[in-house]
Amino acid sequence: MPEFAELYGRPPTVRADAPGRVNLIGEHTDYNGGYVLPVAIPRRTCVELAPRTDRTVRAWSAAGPGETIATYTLGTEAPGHGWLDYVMGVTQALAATGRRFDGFDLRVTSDVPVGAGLSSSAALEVALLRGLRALYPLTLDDLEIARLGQRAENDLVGAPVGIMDQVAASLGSERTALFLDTRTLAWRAIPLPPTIELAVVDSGITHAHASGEYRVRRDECARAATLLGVAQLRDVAPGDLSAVNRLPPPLDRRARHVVTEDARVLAATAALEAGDLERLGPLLYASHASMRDDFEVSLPAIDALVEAARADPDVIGARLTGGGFGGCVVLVCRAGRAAEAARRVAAAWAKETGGAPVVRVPKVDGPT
């Protein structure tokens, strides 16, 4: 892997990074104005930058094609360039704020897996914005960085994601869950009880937010909100489920997931704060069942992975995490037992399905 100086003939001026995230609970609630509970993971995207005196951006990524350096001019950003779209999205969104900055040379490395539901794109966006903030310098607080990262992904990349991933990358930490109200962006850190430890098992089934069923689900939620006469599904209380159940299918199921998932996030937050693990585990399994049956974003292979976790004595609760249609399962395990529990779960699932899972958290690389 070439170093920055090998690529550009000079050392970097600035280094910055940002973590991926796992969402403990609260799926498909962020773009509905609801609540989420992500946690940063010990996998990060790192950027190195040096300033230029012209409008040229030269960018290299370890995820790109070999030693090829991609180049574009600020102000000419356009989609269709793979991983470079996220860089272009960031510079386009930043320029739209009126802030002035010149071109730069960029090197990107990351151990956040792409397409696994662990927010590799948000980690890149936030890391790059942190790097540009330091390079020029720019006045940007952490919440504005999150907003700009989301704008980059929505506008140029074309992925209709909510703001959870970028806020988690910008404000999250590994030992606290981030309770976030995605409508107001009010947040607070919830310390993880010392009696638990998180694990993440990657199914190896990848997904893409910019296309397909993710966009369909977002549109269905908007249609359900309109029929219910509310701005967003966040505005529907659990006591109003009778009205939700009268919606035409599949809008009834989509709205029911969002309304009940918001309630589960609030209950899970209270359980974490109380250290009530007997309450927390069933909430995670109920969340997965809702994603499977009402939101219909799980897959039989993912359901089998959750059931393999349920059968392990050191797993308190488990669920599909991320947008769905593949990706990862998050496991809440008894403290000190997460690595072994995740290995057992992955091995049992591989034997049953023939899949090739990878334990992503705790940080254990390679097939199980």
Ligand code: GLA
The other form holds:
Amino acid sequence: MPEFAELYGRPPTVRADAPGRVNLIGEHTDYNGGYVLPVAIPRRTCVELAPRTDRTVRAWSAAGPGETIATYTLGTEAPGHGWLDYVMGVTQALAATGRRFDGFDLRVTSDVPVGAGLSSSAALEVALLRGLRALYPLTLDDLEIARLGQRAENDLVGAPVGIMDQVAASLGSERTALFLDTRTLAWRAIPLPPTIELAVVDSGITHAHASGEYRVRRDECARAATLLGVAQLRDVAPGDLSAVNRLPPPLDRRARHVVTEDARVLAATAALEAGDLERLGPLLYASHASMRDDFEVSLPAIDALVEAARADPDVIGARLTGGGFGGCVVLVCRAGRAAEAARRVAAAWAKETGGAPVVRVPKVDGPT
Ligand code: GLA
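Mind giving me the form predicted in complex with the named molecule, seeing as the form predicted on its own was just shown?
The next block holds the full complex; its first chain is the one shown before.
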């Protein structure tokens, strides 16, 4: 892998990084104004930067094709360039705020797996924004960085995502869950109790229609909110499912997931704060069932992975995490047992389904 100086003939002036994330609970609630509870994972995207005095951006990524350096001029950002879209999205979103900055040389490396639902794109956006903040320097707080990352993705990349992933990458840390109200962006750090340890098992399944399905779910939620006469599904009172249950299908199921999921995030946060594992586990399984039956973003193979986790004595709770249609399952395990439990669960599931799972967290040495 070429170093920065080999690519650009000079050393970098700034280094910055940001983590991927796993969401503990609160799925498909962020674009409904609701609650989420993500945690940063020990996998990061790193950027190295050096400033330029013209408007040119030169960029190299270990995820790109070999030693090819991509080039563009600030102000000409346009989609269709693969990983470079996230860089272009960031410079476009930053320029739209009126911030002044020149071009730069950029080198990107990462051990956040791409396409696994662990937010490699948010990690890149936030790492780059942190790097640009230091390089020029710019006055940007961490929440604005998250908002700009989301803007990059919504506008240039064209993915209508909520704000969870970028806030997690910008504010998250590894032993602390981030309770976020996605409407107000008020957040609270919730330390994970010392009795638990997280594991993430990647099913290796990616679904070609995942982004299309995401858009469909988003539209369904917006239609359900309109029919219920609320601005967002967040505004439906948790106990008030009677109006939700009268919606035409599948809007009834979609709204029921979001409303009950918001309540589960609040309950899971309280359980974590009380160190009450008896309450936490069932909430994770209930979240998975709701994603499977009401929101319909799971797959039979992913359900089998959650069931394999449920059968393990060191797993307290498990669920599909992220947008769905494949990706990863998060396991809440007894402290000190996560690596072994994840390996056992992955092996049991591989035997049952013929799948090729990868344990992403805890991080073990070696290629992933
Ligand atoms: C993706 C999106 C997030 C969120 C989740 C589902 O990760 O990027 O904004 O909507 O799906 O919870």
